Every structure is written in structure tokens, then in C-alpha cells.
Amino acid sequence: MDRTPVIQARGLKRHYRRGSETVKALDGVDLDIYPGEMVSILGPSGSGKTTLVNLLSCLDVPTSGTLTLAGKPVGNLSEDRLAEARRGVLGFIFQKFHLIPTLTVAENVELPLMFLNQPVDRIATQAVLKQVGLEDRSGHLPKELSGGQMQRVAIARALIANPKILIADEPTGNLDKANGEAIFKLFRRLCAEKGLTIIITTHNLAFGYEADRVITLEDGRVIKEECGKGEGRS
């Protein structure tokens, strides 16, 4: 594994004002995430998971501290510059699938290319669908799919622009145990075969510990960092 961090945070803080109170949603996080590893971020509600992921995703800016994404400092960029930093580097997967009901599976997968001003390549679309096991569902509408299949479409959509990093926020929250396990096996395979870095937030401890590393937050701070079951797998 490449030991040059693809994401590096130092002293990362995100504070909010709520009336006369300062809410320390994130309060000084140091973190290195490396190419090709799967990292789970655990913690109870209010621990800072979502805030941390939003900062690592360049969807929000820190109050203080430094953040480097793919070798570029991004901690204090404007929204336009943050959008540019995300482009081609980050892919996003959410608990809610956010599929367009009137578009086919293939069209949903190709949607990000429109926003990136990139041409659609149907061969590439089929290749991505094959990676997630849905090559025979390209012409189906979302209503014709199971929950697990819809999440796989969302993963394929995140992969279509060949990102270096996938951010998955509670990706199994709407799935049963069997489909959740299948999604985590897919993440493991994507890390191994494509060298993707995958960052996952989850409330499911069993799934979380399938990662290479497990980072636990509490009150906006990292209180524990452990090796997961994925450490050392090929």
C-alpha cells in the first residue's frame, strides 16, 4: 500500500454558533488515510461523524486546521474551488439511493457525466455495471429493483467518473443484513481490484469492523483507532 496519504488532516476543527453557545462539532482531529484502504468511522449520534465526512468530502470548510486532498491543500478554499477539488477525485454514496425514478439504471449511472461535461460511453457504463453485478439490469427502472440492487446502482454511479476516493455515508442503513454484507464485500473487492480508497460511516459495528481501519469519534474527537478485519487482506 502506498504510504503517502491521499487525505491528511491536522488539528481539524468545525465549530458552530448556536445562540450564545459554541458547538464543537469537531474539535481537533488528526487523520491520515492512505490509497487503497477502507476506513470506517464509528461513533454515536452527535459524535462528529457527519461533520468529519463533510470536511473530508470538501462539502464543508473547517473552522481551523489543515486538510490535504490528493496532495492539494483544500482547507480554506471557496465553494467553487472546493467543487473543483472534488471533481474526478471523490465519489459519493448515501444511505438514501437518490435514483431518478424515470431514468433507467444505465441513465442513472451516467448522470454525473452530464455535470462533469464528459461524454457518455455505453461500453464504460456496462463495464461499471458489471463491476457491481448489474450488467443485466441496465434498461430497468429503479422501481423494478430490490433495495440492494438500487444501492449497487448508486455505487456504480459513484464509480462512473473513476474517482480515487469513495465516501459512503451509512450505505447499508436502508438494507437488510444480507444485502448489507453483500455491499461490504463489494467495497472490499473494489479496494483490492481498483485500488480505491473507501471511507464509510456506519452505526453497524459488525460491518464497520470489516474495514482495514476503524476510527471511533466521541464529542468531536478521535478516541480510538484500531485495525479492522480487513487489515492485511489482498
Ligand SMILES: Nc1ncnc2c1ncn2[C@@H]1O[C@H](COP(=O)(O)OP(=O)(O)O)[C@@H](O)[C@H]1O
The other form holds:
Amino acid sequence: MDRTPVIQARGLKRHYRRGSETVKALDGVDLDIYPGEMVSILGPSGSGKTTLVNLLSCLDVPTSGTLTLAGKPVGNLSEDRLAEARRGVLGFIFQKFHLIPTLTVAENVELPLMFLNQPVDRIATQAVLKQVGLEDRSGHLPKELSGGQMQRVAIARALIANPKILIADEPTGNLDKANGEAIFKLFRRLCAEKGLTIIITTHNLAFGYEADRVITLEDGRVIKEECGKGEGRS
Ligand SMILES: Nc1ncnc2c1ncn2[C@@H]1O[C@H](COP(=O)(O)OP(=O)(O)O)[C@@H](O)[C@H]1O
Ligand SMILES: [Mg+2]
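Previous: the form predicted on its own; requested now: the form predicted in complex with the named molecule:
Complete assembly follows, chain above in first position.
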């Protein structure tokens, strides 16, 4: 495994003001994520998982601390430069899928290409849909799919621009156990076959330990780092 981290965080803090009170959502996190790793971020509700992955995704800016993404420091970048740093590097998956109901599966998957000013190529779309097991659903609307299938469309959408890193915040939070397990298996396979680096938050312990590495947060701090069941597979 390449030992140069693809994401490196040092002393990462994100504090919020709530009236006269300061909420220390993230309170000094050091993290090294290596290429091709699948890492789970575990922790109870309110422990700072979403805050952390929003910072790692450059969707939010830390109160203090440093963050390096694919070798580039992203700490003090403007909005435009942040968008540039994310482009082609990061793909995101959310708990609630966020599919556009009036667009077909294929059109939903192709949407990021519009924002990136990249040409749409239906053959490439079909290839990505095949990777998530939905090659026969490209003309369907989201409402014709199950929750597990909708999340697969969201994963295909995250893959379409060929990112190096996938970041998923509670991707199984709206799914039942069987569908949740299948989504983790899919991440596992994408990690192995495409060499993707994958970071997933979950409060489901059984799912979390499918990763190579498990990082547990509590009150905005890392309280535990362990090997998962996937360790050594990548
Ligand atoms: N925009 C915000 N303003 C104030 N407090 C926030 C904000 N976002 C999150 N928090 C607080 O930060 C802490 C961590 O939240 P979060 O990162 O969402 O945790 P998790 O994803 O693990 O449930 C919680 O106490 C939450 O209430
Ligand atoms: Mg959360």
C-alpha cells in the first residue's frame, strides 16, 4: 500500500457559536487516510462524524488545524479554489440520496458532468451503472426504485467523474439491514477493484467493522483506532 496519505488532518477543530456557548463539534482530530483504504468513522449521534466528513470533503472550513487533500493544503483556500481542489478528486454520497425525481437514473448519474462542463457519454454512464448493478434501470425514474437501488444510483453519480476518494455520510441510514449490508459490500468491491479510497460514517457497528480501519469519535475527538475485518484485503 502507498504510505503517502491521500488525506491528512492535524489538530482539526470545528467550533460553533450557539448563543454565548461554544459547541466543540470537532475538537482536535489527527487523521491519515491512505490510498486504496476503506475507513469507517463510527460514533454515537452528535459525536462529530458529519462535521468531520464535511471538513474532509471541503464542504466546510475548520476553525483551526490543517488539512491536506491529495498532497495539497486546502486550509486557507477560497470557495472557488476549494471547488477546484474537490473537482475530479472527491465524490460524495449522502444518507438521503438526493436524486432528482423528474430525471431518469442515467440523467441523475450524469448530472455532475454538467457542473463540471464535461461531455455526457451514455456508454460511460452505462459502465458506471453496471458497476453498481443497475445497468438495466437506466431509463427508470427514482420513484420506480427501492431505497437500496436509489443509493446505488447516488453511488454511480459519485463515480461518474472518476474520483480518487469517495466520502459517504451515513449512506445506510435510510436502508434496512439487508440493503445496508449490500451497500457496504459494494463499497468493499469498489475499493478493491478500482483502488478507490473510501470513507464512510455509520453508527452501525456491524457495518463499520467491514472496513480496513475503524476510527471511533466521541465528543469531537478520536477515542479509538482499530483494524477492521477488511484489513489486509486491499
Ligand atoms: N451548524 C451547527 N451549529 C451548531 N452546532 C452544530 C452545527 N452542526 C453540528 N453541530 C453540533 O456539533 C455536534 C456534532 O454534530 P455532527 O457532526 O452532526 O455529529 P454526528 O454526525 O456524529 O451525529 C453536535 O453537538 C451538533 O449539535
Ligand atoms: Mg451525522
